[in-house]
Every structure is written in C-alpha cells, then in structure tokens.
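One chain is shown next in structure tokens, namely the form predicted alone.
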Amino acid sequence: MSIELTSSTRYTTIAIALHWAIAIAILAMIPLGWWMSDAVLDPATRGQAGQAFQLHKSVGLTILALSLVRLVWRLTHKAPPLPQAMPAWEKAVSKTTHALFYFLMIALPVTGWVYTSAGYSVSFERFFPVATSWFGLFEVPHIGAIASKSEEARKTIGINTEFVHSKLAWGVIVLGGLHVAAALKHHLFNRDDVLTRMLPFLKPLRKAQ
C-alpha cells in the first residue's frame, strides 16, 4: 500500500491539535517536575509529591504516545513550504530544531519511563518502585528489560537516567524559546506565513508599502 504524501499552504488540522496539545502538556510537566522533585523531600507535601508523580508518569506517557503518532502524520503530510524568501540557512536551522524537537518530545517520556522501570530514587538513595496507574485507569507495566536487571544495574541505569531526563528538560526549554522566538520574529518582522500556518485564526501582517 503507497501512502500519498500532501501538502498545502498550512498544517492539517490534526497536526495543528497535536501540536498545540503537546505543547500544552510539556508546559506542564516541567514546572510540576520541579515542585515534585522538591516537595517529596519535605513530610508536609510528600503525600502530594506521590500523586503529582503519578500524574507526571500519565501525562508523559500520553506525550510519548502522541508524538509517536504526530510523527507518523508528519512522515506521511508533507509540511507547509517556508518562504521563498527564506535564507538557506535559516530553512536548514528550522528543519534541524523541529528534528530535535522530535527527539526529545520521543526521549523525554522514554527516559521517564526507564526511570520508573529501574524502580531507584535518586532523591531518596534507595529503591522505590512504584506502579505506573495511567490516571488510575489501569497499570502501565515497566520495561522488562530493566526491571529485570540485577540491583546493581538498575541503580546504575537510574541514576543516568534521571541525569539524562533532567538535562533533556533544559534541552526542551532552551529549544523552546528559540522557537518561540523565531515564530514571533517571523510574524512582526519578517510579516511571512510561518506562525499563521500554525494559527489559522491569525492573519498576517500586512508588509510596509
């Protein structure tokens, strides 16, 4: 079976509600990682810690599925063409920060779900496994591979793990607000179609006579 590749003079709409949904829970999850990081140290809000790790667990499993699919579609929906106008290097920079956006919208759950499945706290020095309830539908088993491991490794494995996961984070913040602020350059300076293709409501500013 061919899949027929198409493209238009904006993203579909179910690339648009990926997007954006994804994006929306990435926001999340870094501020409430950092808060459960701190506050599962502390006796007064370790109850909430646990609850807000296990919501950290289900929304990043939710974001490795869904940007699994978006990037199903992406590989099967050509992508908007950028301006014409556009310098080489810049349309080189775009394709190199939406591919390592990929990247870590795929690694930042992954090394989450590794974590889990070596079952070793690093905040607490020792062995915690707990089960992943995605929102309390139903258990999320852990990767075989590492839960099976010797205590050694596992603690091994967790201690990178959660090394790489938080650096992964930062990688995501950074990128982030450069995307941010391309997008924002294009729309007030460049006055092109880049942000618009993303906002549909948006119109484009009108270029200087």
Given for the second form:
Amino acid sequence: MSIELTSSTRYTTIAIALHWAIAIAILAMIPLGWWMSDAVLDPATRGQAGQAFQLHKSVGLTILALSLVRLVWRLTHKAPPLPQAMPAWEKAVSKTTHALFYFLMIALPVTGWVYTSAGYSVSFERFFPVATSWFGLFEVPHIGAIASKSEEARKTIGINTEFVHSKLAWGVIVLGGLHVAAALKHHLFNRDDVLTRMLPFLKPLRKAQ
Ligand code: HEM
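Given the form predicted alone above, produce the structure of the same protein in the form predicted in complex with protoporphyrin IX containing FE.
The next block holds the full complex; its first chain is the one shown before.
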C-alpha cells in the first residue's frame, strides 16, 4: 500500500533539487579529476586535459556556491523527522553522515581553489599558474591571501592541499557508499519513507511509520 506524501514528510522542492544537482555533479567530478590528472602528463591528451581542468574548476566552484546555498537552506528549513521506529544509534549515524557531507561539499572545492591559487602543479612538480575561466564566461580570481604568498609557501600549500583534495574525494566515495546503502536499506527492508522523501516520484513500499 502506498501513501501520499505531504510537505511535512518530504524535503522541500528546493532541497531536493539541490541534493540531486550537487550529488550528480560531485559523482561526475571524481572520475574527471582522476582522468585529467593523468591525461595532463601525456602529450597526446594534454590539450583535452587543459579543457577538462577548466571544466573541473567551473563545475567545482558551482558546487561550492550551491553547497553554501544548500547549507543556508538546511539551517533555515527543518528537515522532515526521521521515522520514530529508527533506533537512536542509527539516527546519530545519519546526522553525523549528513554533517560530514556538508563538510566535504565545502572542503573539497575550497581545497581545489586553494591549490589552483597557489599556482604549483603537483603533476609537473613546478609552478604552473593557470587562470580559472568559469565555463568560458568570466575569470574567477585566485584567492588573494594564497596567491600573494612567497614561492616557498605556495609550493608547500600546493602540495598539501592537492593531497587533502584527493583524499577528501575518497571520503566522498566511502560516505556516499554508506549513504546509498542506508537509503536502500530503508526503502527495501524497513519500508519507510526515508528514500521517498528525497525522491518523491517513488512511493514508499508500504505506509510510513
Ligand atoms: C566537489 C568538488 C570537487 C571534487 C569532487 C573534486 C575532485 C577531484 C579529484 C578526485 C581529483 C583527482 C585527485 C588525484 O587523485 O590526484 C581532483 C583534482 C584536481 N582538482 Fe578537484 N574536485 C572538486 C573541486 C575542485 C575545484 C573547485 C577546483 C579549483 C577551483 C579543483 C581543482 C582541481 C585541480 C587543479 C586538480 C588537479 C590536480 C593535479 O593533478 O594537478 N577541484 N579533483
């Protein structure tokens, strides 16, 4: 049996749109980041890699802007309550996972932007400053507080932020796997509305608790 979801049992349309736009963009950014980091080292693919870097930076900065909007939206619009039958430990894991997602959604693009602003390429092991053009429309400035530092400091910042940037991407993969597994568990086994309130065109498999 299915039930109609009311506004109090699902996320707002804005929250749902931001959730899926950011999720799909982040999922696409990880293989793109891996591919371009390798492709830039091969003279045969260096040209395409250069375009991929610009696309990666443009989408990444858009993710940052959307994530900030989403964070403000989340702080000003209450999420629908979790099912009453959900044990306290699971509610705590769910809240912690969501907080970590917000951290990653902001820290990943910020470390990318800091790395770009330092102008040091870990792939070429030398300074290789490249301006960021947002989808070819306008130039996004480097972060002044980073770009104005000494070469020594920028090299250290570049190496460390690229390291953190690549490890945070693995954080998204692990957390994303847990998140999807939990959503499917709720839909298929608990048969509650945890997945359908973020995917309203799906109906809960039976009446939500
Ligand atoms: C949520 C957004 C983002 C995700 C998921 C993401 C993910 C990744 C991944 C997986 C890599 C490959 C790392 C490796 O294994 O070496 C990468 C590389 C890179 N990212 Fe991002 N990124 C994001 C945002 C950004 C932003 C906003 C910028 C800059 C404005 C940026 C700049 C770069 C650059 C320049 C590299 C290449 C590093 C190198 O090989 O020189 N990223 N990114």
